[in-house]
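The chain below stands alone and is given in C-alpha cells; this is the form predicted on its own.
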Amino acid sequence: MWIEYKSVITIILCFTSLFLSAQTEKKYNALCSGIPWFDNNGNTVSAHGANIVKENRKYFLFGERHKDGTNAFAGFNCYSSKDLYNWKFENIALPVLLTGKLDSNSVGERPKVMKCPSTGEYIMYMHADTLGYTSQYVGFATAKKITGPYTFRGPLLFNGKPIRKWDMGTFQDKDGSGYVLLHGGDIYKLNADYKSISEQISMAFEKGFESPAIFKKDSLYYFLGSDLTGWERNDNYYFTATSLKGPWTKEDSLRRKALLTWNSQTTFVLPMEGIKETTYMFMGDRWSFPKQASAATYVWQPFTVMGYTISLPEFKEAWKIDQKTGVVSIATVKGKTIAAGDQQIIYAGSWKQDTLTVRSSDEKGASFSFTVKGKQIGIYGLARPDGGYAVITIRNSNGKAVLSSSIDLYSKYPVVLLKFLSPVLKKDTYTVTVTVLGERWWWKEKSGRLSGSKGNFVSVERVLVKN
C-alpha cells in the first residue's frame, strides 16, 4: 500500500549493479516493481525502452543496456522468460556498432521487435542519434533468429527519407500489420516486409505525447505517452479510437494525477492472452540519471480496462499472472519485520528521526547497518523529493560480500514501499550496510532547465527478513 505523506523524509531503496556468489538461487515466484531483477547469471537486469514478444510459449525482452554516468549507446539487451518473474540473458542482440550510427558515441534507445508475418524475419526498430540529440531517426534492424545477433541496416525510409523523430514505439494488430508510433502521435503503417512504410495513417496530434505505446482491446485502440520531460516522472495518458486513422479522443491519466504513473514512463503494453482472461501488462521505466545501468528500475503492473477507461487504480507491490488462465493475483512479500527504530539496526554518521517509523540522512559517508539470519532480504523505504544515492553492501557469515549494489532514492512525491527485495540467498547469517554517497538523481532537459532530485538523503523505514 502506498503511504502519502506532507512533510516526512523518503527512501527509494532500488538496487542494480549487482555482483552475486554461487550461492544465489535463482528464483522468483511473483513480479515486484521499482526494485532490481537479476537473471540466471545474477546480473541486474538491463532493458529499459523495452518491449516482449512471446514465441513458443516463451517471453523474450528487449531492452537498452546502460553504462553509469553516460547515455551513450552500451547496446540493446535479450533475455526470456517463462514466467515473466524468472530472467535468463540470451545476449546483446544488437551490439556496439564501430562506426557512425549506434557507435560508442551515439544515441541508441526504445529498442522494439517484431515477427514479420510474410517473411518470418525478426525486425528491430530503434531511435538512433548522435549524444547531443540532434540528428535523429527510426533506425531498423534484422535477424533470422529471435535472440539475434540483428544486423543494423540504417534509416527506416518513408517516400525515400528517414523519419527524423525521435521517441518511438511499435504496433502489431491481430491482422499482422506492423505499425511505427512516434511522439506526438504520427503512426506509419509497414509494407509487407517490414523493412520500409507504405504510408502515413495519422498525423502528430499532440504537443509532446511521447514514450508512445498501442494496445488494442475489443474493437478500439488505447494510444499511450508521456508529457514531454525528459527522463523525469510525470502523469502519462492515453487517447481511444475505433481505427488506427482516428481520430483520437482524449481521455484521462494512467492514475489519478499527481502520483505521476507510479514513478515511472510508458514504454510498452504487453497482452497476456489465457483461456479465462486477457491481461494487459503496462511496462514502464523508472529512469535514475546518471546511474540508468545500477539504479534504474522497472514498474510492471496490470491494466483495469473498462471500456474506453483504462488506468492503474492501485500499486501492487508483488503480482501473479496465470499462464494458462491469464488471470492476476496479488501476492505477498513475506518475513520477520525490523522497525527503522529498533535497536539491531546501527547507524554511523549523522541520521535523524523524522518520523516514529523513519530514519533519514544526508551526510555523505553516513551509514545503517544490520546483522540477521536468513535466505532473503528486502527492504522498506521512504521516498521524498529530495532523495538520493547510496551504496549498499551484503556480506555472509565469513565477511565476503556477495552484494553490491547502487540505490536510488528519489521520487517526486513521498511514499513507503518495498523498495529492494534480494535473490534468495544461501542461508547463512549476513550483514547489510547502507552508505549515503551524497549524490542525486539529475537530468538537464532540452530547454536548459536542470529536473530531479533537491537533495541527497537517504531514508529507512523498515527492514524485511525471510527465513
Ligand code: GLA
Second form
Amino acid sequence: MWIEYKSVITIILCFTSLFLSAQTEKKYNALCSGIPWFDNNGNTVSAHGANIVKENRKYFLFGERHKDGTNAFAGFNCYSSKDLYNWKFENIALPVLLTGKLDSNSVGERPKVMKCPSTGEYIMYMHADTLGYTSQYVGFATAKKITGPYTFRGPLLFNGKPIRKWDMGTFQDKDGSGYVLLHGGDIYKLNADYKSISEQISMAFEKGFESPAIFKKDSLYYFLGSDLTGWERNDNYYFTATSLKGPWTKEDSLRRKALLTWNSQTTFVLPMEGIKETTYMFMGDRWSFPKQASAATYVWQPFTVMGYTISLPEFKEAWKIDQKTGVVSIATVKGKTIAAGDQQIIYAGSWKQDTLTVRSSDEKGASFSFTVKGKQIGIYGLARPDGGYAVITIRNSNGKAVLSSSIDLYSKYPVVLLKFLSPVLKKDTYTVTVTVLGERWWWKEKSGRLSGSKGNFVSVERVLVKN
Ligand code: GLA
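The structure above corresponds to the form predicted on its own; please provide the structure of the form predicted together with alpha-D-galactopyranose.
Let's see the whole complex now, leading with the same chain.
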C-alpha cells in the first residue's frame, strides 16, 4: 500500500516538474499569503520552518526542503529575493547526508542561519532527529558563503553535552550576540564563534510553547511560540521581557487578534528597517502533510506593534513593503471576476451548490475548467474543516501545460480565501482545470492524536483573471 502510494506521489512530482520547466515568464508584485509560490525555475518554493538573513540589499531565505508523501529529511533550501515576492532558487544549502543524523532516514527541521560577527562565517542551526522524533538535538553547520554549501558539524554543545530538545529558533541581538531558543522558553547564549554555548540564560517556563521566535523593538523583547499540536493550527501566543533573561510575562493579544494565527505556526520574525519605519514581519507555516512540498504555504504578515501588544489584526491577502522606507501598503488582487455559477465555468463529475456562491465536490476526479484570455489567474476557494486537495493545471493556447500546482482547501474554520494565484504569464488564452484529488491533509500528533481535515472537499467561490 505504502509502495503504491509512494509511486503515485513520484508520478505526480515528475509530472509537475515536467510542466513547470515549460513555464516562461513569472512575476509577483505583492506578497500573498496562503498560496503556493513559484520560484524563478517555476518550482514551488519549499522553505518551511524558515528564517531570513538580509545581506547587501538581498533577502536570503533558508528553510526545510520537503518531498510530498514523506517526512524524511530532504535537505535545507536557500532562495534569494530583493523584494520578498519573487524568489530565486540558490542552492540546497545543506543536502541530505549519506549517514548519521540528517541522512535520508531522519528528520531535519527549522534551519536558522546567522552570520557570526567575530569570524564572518555563516552558521546554520537546526533540529536534527530520528524519523519518529525520539532522539533529537540542536545541530549546526558552517559555510564561508551565505548560500552554502554548509558543512554539518554535529551537535551544538553546552558543557560538553548536546541540547536534546526539538523545536528551536535563533535570535541575533543588536550587539552581535547570538542566541538559540528552544521550545518551552529556554534561551542559550552562543560563544563568540557561534559554535558552542556559553551559558543558559533562560530556563523553560511554559509547557509546550513550540516554534520559538524572538524579536526586539525598542527595549522590549517579544518571545513567540505555538501550542503543542504538531502541524495542526493553533492560536500562537507570546511573552514579553526587558531582558532575554526574563522574567517573561505572558501576553494575550496575538491569540485574540489573529484567529489561529491565520491558520499558521510561527517560525521567525523579520525586522525590516527603512528610512521611515521598521516593519516586523511575522513568518508562519501553513503545514500540509503529506503534501508539504506542493501544498504547504506561507503566512507572512506585517505585525502591528504597540507597546506590549502585538497583533495581526486582519488577514492581509496581499501587501507590499517599500524596501527604502520600510512602509507597508495593502495590495489588491485585481482582475475580471468569474463567479463559480457562471456559465463560463464547466463542471465535470458531481458538484453541489453549497451556499449561494460556492460549488463543492469531494468526488475523486471531479473537475471544473474555464478558458480565459489574460496573463494572471487567481482562484478563490472556501477553505473548510473538511477541505481536501485539488490539482490545478494551466494550459496555453497550444494546449501545452505551463503550470501545475496542488492546493489545500483545509481550514479549521470555514473561510473564503485566495487559494491560488499564478505568476504573471505571457498574455495568451489559457485553459485552467482544477481536479479534486480525493485526498486530504492529516497528521498524527506527538500525543498520538490524529489531526487534520475531516474530508476531501474542494470548493470554488470565484475566479479572477488579469489582463
Ligand atoms: C510541530 C513542530 C514542527 C514539527 C511538527 C511535527 O509542528 O513545530 O517543527 O516538528 O510538530 O509534528
